[in-house]
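Here you get one chain, nothing else, as structure tokens; it is the form predicted on its own.
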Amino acid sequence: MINETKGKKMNHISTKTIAGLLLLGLSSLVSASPESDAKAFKKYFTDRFPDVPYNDYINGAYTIDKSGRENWEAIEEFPPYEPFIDEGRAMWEKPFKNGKTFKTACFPDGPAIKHKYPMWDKEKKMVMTLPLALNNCLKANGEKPMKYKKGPINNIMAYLAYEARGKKINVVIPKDEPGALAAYEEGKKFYFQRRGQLNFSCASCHMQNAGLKLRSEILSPALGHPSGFPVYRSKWGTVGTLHRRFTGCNKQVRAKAFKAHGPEYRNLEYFLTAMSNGLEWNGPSARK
């Protein structure tokens, strides 16, 4: 029983055992570090799909869906997200009413900054995502913030993702910041916690059943998931952010969705992105 194992120390657990516990959603019982979690997470997928080149996990379901990959590669020859990149570039360069721009006001290292997020904000004591940082910049300069799931946010995120292509995912959980580890653990708990009328967790689809079909769709592996966002989905007919996808997944399992860039989804992004450390950022991308 789960309750009987709570509080027990579990030392010297093998990577294989940790991976099994991760799969079962019992990772909170293991006194593991984010680094050992990531090692087990990656090993789970590389063992499950031994013929997949590791760096290919940035391509979502097309990592393992051979027939779907052919269609996707054809689409990528004339990417449907290109107009959004152009719109985002214009937004990045357009001066605010005070004459400043995103770069001169808030992001001097931009526009290739996506690889720096999500990050732990030591001053605010919370996980900071890039869309939230962009909106904070707008508000600090007297501008109206963007909506998080639809509209202009997708354009500028598409541009910033494009500029950061090829950079490595490298989420840092500072060891001297207890709040950072707590946020990471909350994100991990969210990922493995079952919810909704269908009683599914994120791991139910994207770990336990990765590679299997749900109706006509191949379920994508969780490893590398954040890399391609924002994504142009044929279903949406536009580009959408990672938190829009989180919302959609919650609704699909008939659970109440949380607020985009609220603490639940920010922490989830923190955990999930950390699990893909070392892979490349590859957004924006196209999906079904």
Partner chain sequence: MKKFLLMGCSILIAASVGCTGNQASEEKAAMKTEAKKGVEKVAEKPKCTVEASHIVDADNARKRAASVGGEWRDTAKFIKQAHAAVKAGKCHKAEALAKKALMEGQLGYEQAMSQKELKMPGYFKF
Contents of the next structure:
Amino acid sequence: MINETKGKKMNHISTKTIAGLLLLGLSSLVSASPESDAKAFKKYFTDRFPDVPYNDYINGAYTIDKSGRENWEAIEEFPPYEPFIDEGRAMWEKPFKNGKTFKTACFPDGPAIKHKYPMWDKEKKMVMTLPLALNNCLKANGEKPMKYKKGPINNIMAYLAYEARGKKINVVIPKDEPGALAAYEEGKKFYFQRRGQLNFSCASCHMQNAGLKLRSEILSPALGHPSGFPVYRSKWGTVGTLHRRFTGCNKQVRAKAFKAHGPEYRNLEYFLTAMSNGLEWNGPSARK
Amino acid sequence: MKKFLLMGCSILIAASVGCTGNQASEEKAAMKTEAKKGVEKVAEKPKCTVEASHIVDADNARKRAASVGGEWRDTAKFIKQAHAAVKAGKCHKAEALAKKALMEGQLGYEQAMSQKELKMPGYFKF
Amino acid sequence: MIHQAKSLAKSVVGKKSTILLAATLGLGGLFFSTTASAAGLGVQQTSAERGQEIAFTRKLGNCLACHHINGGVSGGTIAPPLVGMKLRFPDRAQLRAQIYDPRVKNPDTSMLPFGAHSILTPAQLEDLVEFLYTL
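Could the form predicted together with its partner chain be shown next, to go alongside the form predicted on its own?
All chains and molecules follow, beginning with the one already shown.
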């Protein structure tokens, strides 16, 4: 009899504890917000490289590559991406067959719009990137969409990046849109997932080994990564977009790359850019 | 650079396939058929039926890995090369490539499945 | 404009040197695969020598990407230099296991699972161990 009441009591207690644990679990879920994530992300790098000023993280590997920096600064004075900006400006201004332009048809706030992307598209319920928005605009106006990795896309992206230089990175993950947080979380998971035959995650190289040398190449820190895009790479001999870089980084670990501006890379861009909130946009830039 | 990559890849394949020693026996087999040809005047390429079915298995494994985002870079290429080997009647080569592709499909699938949930590394916590 | 051309020229030079490097490494790869298939034809190469080529060749072991190894050029700084291997790994099986799947010892490792992901063949792993024991 006594034992039974005891047992009941214990049951009671344990349900309470479980409820309490559940609540705790819930509150810890709530507290792990994109904002606190970005703080932790920033702290990881500022702790790792205490001598590097925070605002310097917009410069890729040159943020920490002291010996390569001087050469790079010399290149940036007469930038190899300049002709691309000019071509891009012409594209922006050239009317479509229907007489409208990018600005009058789709981007009234242009040309300084790059800093608004990636953004959560409330109607389409997906992450919208600027290249995708540009192509949607072209299609809606009876024009042929651009290829995502090579060709004219790089011109117009170079121009639009140039126009948004100095604006703050400020990715918004709207709280009233559960899909937005889910997309952000997908991007986060992608970033830490090991993949390919070589079994690396993005974080293996750009967090765990940032600043160290892979053969003779210094690995850039992930903080600030999207800022300088598109970049002119000597290795490419042209300007290339962020998603082209994602493709390259996936392939070098012998993983099959995903589609440029498909859901995986869009969510990845959403997460990665949100981690750099507070830094400045600094595209286009030059790289090795 | 690209050229080098291609060259490198073929070296890799040559090495991995070559290492198993199939290449040599294949060449011998080819020489035998050549010799036979001279006698019988009918060159029958082997059909590699079993090997072809192994390529189908490998491609299914590749698709399964792809369905969870775990496909590796070269798996589809190995499958393509295996098909070409079947066409050329090089059954041993087709088999080695199919085996390699199958294994990659399986490993890629397992790799992705083991990380279905976000797994944070020890060096960084949010 | 002239300056621009200059910086472009600079990048071309950069490119050339990588190609050169790649070509040298590529040759290493070729050498390896031909010697492997020519082994039966009496070309003399010890297991340790083959191991060294695997370690230094980008498309094979590429151990230099992360490790400094005596005799190799531009080793990486991600991992400890590979020295005193007999002392560090008196047990041969343990050394092989480190290369086969370093995740067993350290789940966060940035070393590749050379055996578990079939990046190298069992015979190549043996050659590597032979080579490492000369360090």
